[in-house]
Structure formats: C-alpha cells, structure tokens
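Just one chain is shown here, as structure tokens, and it is the form predicted alone.
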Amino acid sequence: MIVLGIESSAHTFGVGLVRDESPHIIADVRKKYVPSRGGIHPKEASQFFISEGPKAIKEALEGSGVSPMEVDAYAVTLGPGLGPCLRVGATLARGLAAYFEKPLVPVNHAVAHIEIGRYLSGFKDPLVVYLSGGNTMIVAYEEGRYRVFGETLDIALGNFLDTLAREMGLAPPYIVNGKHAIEVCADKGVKFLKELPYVVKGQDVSYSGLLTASLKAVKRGARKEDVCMTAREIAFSAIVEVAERGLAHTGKKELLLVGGVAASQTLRDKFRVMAAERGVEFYAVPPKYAVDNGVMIAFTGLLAFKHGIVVPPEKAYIRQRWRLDEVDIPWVSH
C-alpha cells in the first residue's frame, strides 16, 4: 500500500511517499520559502506553493518511480496552520483525489508530528513535548485520544525564538549553519540577567512576558548576547520543567520530542539530562524529520487510511485551529 503526502501548513510545501512495507519512505521532497524580510508573509508563501507545489509532487513521483495510478491514497494537512497556505496543499490533494479517483485522507498536522516521532522512535506510550512556531503543548494519549496536559498561555516557543530573533535585528535568515539566530547568539553570552521573568503557571508556560522583558533589556543597553542567553536558558528551562511534571503525572516510561523546534541541540541536552534522572527513555525526532514535511503527512495517512478514515474531496475543508485533542486515533491500543 502506498500514500502521497502533501503538507502545507506554513513555510515548506512538503511530499512525502510511504508504504507499508521495507524501505517504509520511499519520496521526500520539499520547497520551502523564505521570506526576504520579517516573519512569514500567508499570501508570499501560497504563491510560493502555488508555483512549487505541482513541481514538487511531480518530482516525488517521478524520482520515486511510482505512477499516480500506484498511489492508494492521497494524504493531506487540513489543518493546524496558516489559512492561505493549507488551501494550495488541499486543493492540489482534491484535484489528484477526484482525478484519479482514489480516497482522500485528512490528517492533523499536529498528529503527524507525533506519528513520525512515534515511528522514528518505536516508542509505544510516551508523554509528547510537542514544539514548533506555532504550538508548544505536552501530551499523551489516553483513551482514543492524544489529551493536552500542558500547553503555552499565549505565544508558541518557536514563535517566541523567531519574534525575538526578528525584532533584535538577529533575522532573518533565523537558522545560521543549523542552528537558530537566538542560539548562536547565545553561545557567546557570559551573564545571566536575573531581572528576565521565568513563567511556569501549573502545567503550562508563558513565553510573552519573557518575550517583551528582553526587548525592553536591549533597549536599557544590555548586551544582545547575554540576552539571547538568559532567554534562551529560561524558555528551555521552563519546558523542560513542565514536561517532567506531565512525566510525574501520568508515570509515562517514554518521553519523545517532536516539531521544528526539537532540531535545538542545546533543548536535546537539558531534556535528555532530566529523562535519565526520571529513569525513563528519550527520544529526539532528527532534525530533517523534526521540521515540517511530507513524509510526517503520508505517513500519518497511512495510518488512518488503514482505519477507514477519509473524506470526500468536496468535504475536505480546512481548519487553521483544528486541535489535536479534536483527532480520533484508533490506531493506538494500549
């Protein structure tokens, strides 16, 4: 059995091609766009995709040597995500569904982060610390569902790295020889400003007053390296502590980490820390995977379409806040 994948969420207009048998990935292709100034601009990225996307399934396609008609299903991101950006991924899905006649499966952006981690790692049941531009949530899966046992109060901690980076003047590009703007600039930071506020309310986090305190620290003449650091150190720090309470409260064995902000070395290190002092195993998503992609989409479709998940092409509407705790998964069993 085989899927097409197409994620278009946000940035990177991704195909992916799996199947259920070995090798499991056998297409990934991605266009990704860059804005040339400030953060990413919806109606720039969809044209972007719009002149990309139809290039890059050809070239799944072509480069995988497998014919449309091969294809079973055609999986495809209708949601978390950027509303302009969503709609070239879902109407160029549609269009291949209804052409060639073959089912449409939905598939939850978040999930899909989760799915390929759970993949990658051959985890089980682990407590998920889901971050990305625009989620940062703790989860777990319990009866039928993933439940969100923490999340950010306000801004994502992708978003809250990317803002700071932006308005200091630090980006774009925000990722420098693979590593973001913030942290490269953080390592060269030597004092910790101890007048930078750490927000940890229960079982979630706040990042906008964190956000808003380096800003005004810049501005009074502080270093940018030394603000880069603290903030860099108490964003982390903070995460990192409500996803050891979330461990502590569902006494999960594993705990994985997934989405684009997972690729950080320095986040990899303070979770990995923490897990062998809990006992329990960790895992990473790689970077290549941990960022967003087709594979990630394909792969999840793989999985619902197995359970008789999908859609009519005209149905397939998107949802720019479509939740992940809104998502049936029957394909977990415990």
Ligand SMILES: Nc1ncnc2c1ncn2[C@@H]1O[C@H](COP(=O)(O)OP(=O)(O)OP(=O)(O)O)[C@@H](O)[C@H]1O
Given for the second form:
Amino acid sequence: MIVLGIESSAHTFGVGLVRDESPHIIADVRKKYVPSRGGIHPKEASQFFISEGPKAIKEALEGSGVSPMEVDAYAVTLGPGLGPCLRVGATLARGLAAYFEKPLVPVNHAVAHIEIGRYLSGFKDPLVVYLSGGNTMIVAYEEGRYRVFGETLDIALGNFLDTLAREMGLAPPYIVNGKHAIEVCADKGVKFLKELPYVVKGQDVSYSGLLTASLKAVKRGARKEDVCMTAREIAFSAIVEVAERGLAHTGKKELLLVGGVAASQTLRDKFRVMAAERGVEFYAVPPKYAVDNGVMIAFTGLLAFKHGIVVPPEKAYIRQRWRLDEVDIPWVSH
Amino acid sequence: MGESLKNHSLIAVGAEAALYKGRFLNLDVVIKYRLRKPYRLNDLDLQLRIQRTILEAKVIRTLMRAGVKVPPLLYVHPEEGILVLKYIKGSLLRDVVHSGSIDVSCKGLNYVGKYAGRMHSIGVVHGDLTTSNVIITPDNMAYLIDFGLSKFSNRIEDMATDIHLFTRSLESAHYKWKDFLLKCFLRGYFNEKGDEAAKIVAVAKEIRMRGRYVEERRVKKA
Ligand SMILES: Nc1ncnc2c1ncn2[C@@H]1O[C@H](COP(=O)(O)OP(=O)(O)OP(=O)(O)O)[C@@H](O)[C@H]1O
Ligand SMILES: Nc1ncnc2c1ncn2[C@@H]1O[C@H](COP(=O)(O)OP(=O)(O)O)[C@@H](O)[C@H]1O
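Could you please show the structure of the form predicted in complex with the named molecule, as a counterpart to the form predicted alone just displayed?
Let us now look at the entire complex, which starts with that chain.
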C-alpha cells in the first residue's frame, strides 16, 4: 500500500510517499518558502505554494517511479495552520483524489509530528513534547486520543526564539549551520541575569514575559550575549521542567521530542539529562523529520487510512485551529 | 536535625522533590527535599530551589491560619531545599478517581473547590492545582499539598489560571469523568467564592484558548 501525503500548513510545501513495507519512505520533496523579510506572510507563502506545489508532487512521483494510479490514498494536512497555506495543499489533494478516484485522508498536522516521532523512536506510549514555531505542548495518549497535559499560556517556544532573535537584530537568517541565532549568541554569554523571569504555572510555561524582559534588558544596555544565554537557559529549563512534571504526573516511561525546535542540541542535552535522572527513555526526532515535511503526513495518512479514516473531497474543509485532542487515534492501543 | 530524624525511607520522587517518610519530634513526617536539577545552570537551580522552598513554607502557614487543610509545617531549611511536614495518611485524589470510587472523588473535589475558593479569597493561588496534589484521607477529608509554584496574588487572571490548570488536568487524566468531576469541583468553588466565581471561570475559558495554535499572533509579530 502506498500513500501520498501533502503538507502546506505554514512555510513548507512538502510531499511524501510512504509504503507499508520496507523501504517505507520512497519520496520526500520539500519546497520551503523563505520570507523576504520579517516573519511568514501567509499570502506570499500561499502564492509560492501555488507555483511550487504541483512541481513538488510531480517530482515526488516521477523521482520514485510511482504513477498516480499506483497511489492507494492521498493524505493531506487540513489543520491546524495558516488558512491561505492550508488551502493550497487541500485544493491539490482534493483534485488528485477526485481525478484518480482514490480515497482522501484528512491529517492533523500535530498528530503527524507525533506519529513520525513514534515511528522513528519505536516508542509505544511516550510522553510527547511538541515544540515548533507555532506549538508548545506536552501530550500523551489517553483513552483514544492524544491529550494535552501542558502547553504554553501565550507564545510558542520557536516563536519566542525567532521573535527575540529578530528584535535583537540577530536574524534573519534564524538558523545558521543547524543552530538558532539565539544559541549562537548565547554560547558567548557568561553572566546569568537574575532579573529575567522564569515562569512555570503548573504544567504550563509562559514566554511572553521573558520576551519583554529580555528586550528591556538589551535596551538598558545589558550584554547581548548574556541576555541570549539567560533567555535560552530559562526558556529551555522551563519546558524541561514541565515535561518532568508531565512524566511524574502520567508515569510514562518514554519521552519523545518532536517539532522544529527539537533540532536544538542544547535543548536535547537538557532533556537527555532529565530523562536519564528519571530512568526514562529519550528520543529526539532528527532535524530532518522534526521540521514540517510531507513524509509525516503520508505516514499518518497510512495509519489513518488503514483504520478507515477518509473524507469525501467535497467535505475536506481546512480547519485552522483543529485541536490535537479533537482527533480520534484508533491505531494506538494498549 | 539529623539526630532527631529517624528511620526515613523514600516514599515518592515527585516532579521536583524526593519525599522521605520518617519520625520527627515523635510524629510521622515527610521530608520534602528539592533536589538539584543537573539539567539547569547552577545559578538558576539554586535560585528556584530556595525561592520555592521559602514560598511553600509561607503558603502553608498562611493557609493553615485560613482553615484550609494542608500538612502542618514542622521545619524548613531553604538553603538545603528542605521542608519537614506532617505525614498525611491517605491516597492521592488522582488514584481515588482511577480506582473508580466516584462518590468519594466527588466529595473530595468538592473540598478542593471549597479550598481553592478560600485560598483565592485570601490572595493565594495554588499554581499547580491537579488531582495529584490532593490527598484524600481514610475519613474522606481532602488535604492540599505542593505549594512550590504558589503565588500571593489577588489578580483574577492568576486565580483563573488555577481553574484552567485544574480543569485541564481533569480532561487529560480523567477523561471519562471529567464533566461530572468538574461539576463537583465548581460546586465547592462557587459556594465558597460567591459572586466572583463566575467571572473567574469565564477568564479561565479564555486562557484555555490562548496557548493553542493561534496563528494570528505569529503573523502579527512579523
Ligand atoms: N536548530 C534549531 N534550534 C532551535 N530552534 C530551531 C532549530 N531549527 C529550527 N528551529 C525552530 O523551529 C521552528 C520551526 O519548526 P517547524 O518547522 O516544526 O514548525 P512550524 O511550521 O513553525 O510550526 P508547526 O509545525 O507547529 O506548524 C522555528 O521556530 C525555528 O526557529
Ligand atoms: N504531607 C504529606 N503526607 C503524605 N504524603 C505526602 C505529603 N506530601 C507529599 N506527599 C507525597 O509525595 C508526593 C510528592 O509530593 P509533592 O509535594 O507533590 O512534590 P513534587 O512537587 O515533587 O511533586 C505526593 O504525590 C504524595 O504522594
């Protein structure tokens, strides 16, 4: 069985082809929209997707020698994400499914990040920490769905790092040689600034106060590198702490780190140390699959399709705020 | 204190502390020891452990005076991150719910609501209100524990955060019973807190929406 998956929720138009036998991943094409300046502009991104999307699909099929007729189902991210961006992927997927008379499988983007992580780690029942530009969540499977045990009360960790870097004049580019601009700067920090706020509320983190205070510290003349170091230390320690709370609360024995921010080596190291202390197994999704991609959509689509989850093309609406805990997960059982 | 503290054995490794049971001044006690976290920088680690130990001690004293059931505090050593509390015999509310004793759970939740209301009325927010931080005694009384993330505050926003966290903990850990259990909790809360309760609960609902994928925010900052 072969499933083609399309991802277009934010900055990446991704197309993946996966099979239910080895080798599982047979195509992985990505077209990344890079904003001319500032953060992501949804309209601009969707324009980019409209021109690059069809090419990406063609590349994936031709590159792997699979004909559209051989594809058993088409899977697509219907949410959560940016409306204009999601719409491009959804339109193309609806068209393909209708034209080739194949089933269309709706995929939730957050679920896909988790499923690719479960597949790569081999974990059965992990506590999942999902950290990206738009999401900061601690989740675990409980009675048929992924439940949210902790999250950010305001901005996501990736957004925090990106915004801080941009406002401090350190980015774009945000990532240089696999390292975030804030981290490059933080590595040269020496002094921990006691006045920056560490905010953990129960199982939740909050980063907006830290963002404001960090920028204020820069304005006041604190060394940039010290601000970066302190901000990183606080932001990362706080998420590791709430993950540890999640482990204590749920009793899970596996810890899985997914999403774009999982690419940070410093952060992985912190998680690894915490997990080792608690006697919990740890796995971080490698950067290649931690960021948005089509493979994770195809892979999740395959799982869902095998459990009969399909949607008629004319009813495949995008859902910008489709919450993780609204999605039934019939393929997990224990 | 080493001399007077006898026969201690590890009973739990919580999220931030190791807890030992022992005898102290002829009482059954727990020693809550906030451990050093090797994943964080020394400066931050020390700052958090001392702050939270002091805070927990203050909050326990304040709540005891206000008639909220909490384990009495017998000794505190902030620099070492140590608190000695009276041992409370019983089970965690989380486990009571999981065991299926729904009537006992409801009664427990009613107490939690009442105590949360009382805390809020005297300007204390719990900061980590979950069913794991409530002990139900054999005579079905509820004790609140774990005040390391508490705060002295009269802000609606902070009180609402308590309600939000508690509601979500019911949703994630006790999905089957969440609606029923939430009613038990809110009944106690409304009874104690009166008119302001409705407003606080409304703000809690608003907080719930914030952290979830809010794409406008990402765009706005651009
Ligand atoms: N090496 C790195 N260190 C730290 N952060 C990183 C690194 N590489 C990427 N990131 C961050 O990851 C985020 C992008 O992640 P990803 O592509 O998974 O998510 P997204 O599309 O922004 O959000 P979502 O997947 O939730 O829709 C950005 O905030 C980026 O700064
Ligand atoms: N006074 C007490 N009496 C009996 N058991 C307690 C007491 N305080 C804590 N415990 C036990 O220890 C566990 C962890 O304590 P807690 O204060 O919540 O620490 P942490 O913040 O590390 O989770 C509790 O879940 C409970 O089982």
